[in-house]
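Only one chain is shown below, in structure tokens, and it's the form predicted on its own.
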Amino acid sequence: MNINITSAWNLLKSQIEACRKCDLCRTRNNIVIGDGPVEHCKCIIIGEAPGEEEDLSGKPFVGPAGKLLTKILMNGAGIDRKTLYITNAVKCRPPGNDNPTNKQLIACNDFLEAQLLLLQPSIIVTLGNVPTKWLLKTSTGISSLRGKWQKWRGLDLLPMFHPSYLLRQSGEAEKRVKQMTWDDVKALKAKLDELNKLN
């Protein structure tokens, strides 16, 4: 990372973390920006918001829900999570693990938009509704769009179930939705290798 890129990098940390332009900044632990390399960014995961833990730890997808993504991308595709970018729309837990409001979004939206500037990935992986919905500007939900490569901005986008809701299965509908988020991965693992093979 060249040394203007990091001190807009620091820049922006300083200012995501001094935010109070809206009421999570009155009940929140840490600030959880992201974690992951910001050199050389192939990927960035987008999550909703979050949990108790990573708003414990200020460190995002700790939790169960973290501990099933990581095991995903690697036993599913061998893909190492230390080598993606992983944030979320929404850097304050919202109480209680509620879905961020608009308004949230929007007060976040400026900080996620200059991590996407800053980073320049190739691909964007968001999971669950509230991310998907929020970059794509739709009203159609993730059991339509999970596993359907989008273009934002020129960039590969792909929608997939967020972890914690295969964790709300069981049952058939357990194996179904654990084998749509399987197909999904390698075929996020597939597009990583086209690039590794460009670059």
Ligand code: URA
The other form holds:
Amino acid sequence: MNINITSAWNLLKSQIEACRKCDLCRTRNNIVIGDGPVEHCKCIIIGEAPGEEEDLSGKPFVGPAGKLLTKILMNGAGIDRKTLYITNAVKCRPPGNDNPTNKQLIACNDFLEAQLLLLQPSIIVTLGNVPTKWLLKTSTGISSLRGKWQKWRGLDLLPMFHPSYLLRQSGEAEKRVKQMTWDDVKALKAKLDELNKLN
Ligand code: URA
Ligand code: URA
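What's the form predicted in complex with this ligand like, now that we've got the form predicted on its own?
Let's see the whole complex now, leading with the same chain.
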């Protein structure tokens, strides 16, 4: 990362940390900015919003959904999550883990856009309906979009199921959505391998 990007990144972090643009600033314990390499970032994973453990620790995807995400990446495709940048569409926890509202998504959008601009990833992965619909400005649901490569301002974007959704399934449904997610993470790995060959 060159010096200008480093200072721009640090400035962005301090702006996010001072944010009081929506009500979530009153109930949050920590803002969860994101985690991962900022230099030569190939891929960014975008979740919905921090949950309880994320709010307490200030780190993204460290609770049950995060543990499953880590396993999906590693056991499904040999991807170490530390090699990707992981963040959320909304940086503060909605109390009770409610879905973020449009107001909250709008308030946080400049931060997400700035992160994307500075990281310049080649691949975006959106987890579940919230970030997928938000970035793609679509009303089509995740069940139709998952596993199908999309474009976001010229970048490749892969929608996948949210790991919390997988955790809510059981029996045959669980098997089915896990298989789909396994397929999707392998498609992600293939795209990452393709990129690595080019560089
Ligand atoms: N769910 C999310 O969408 N993001 C997190 O960071 C944790 C759980
Ligand atoms: N709804 C979501 O928000 N995410 C999923 O992955 C599935 C259903």
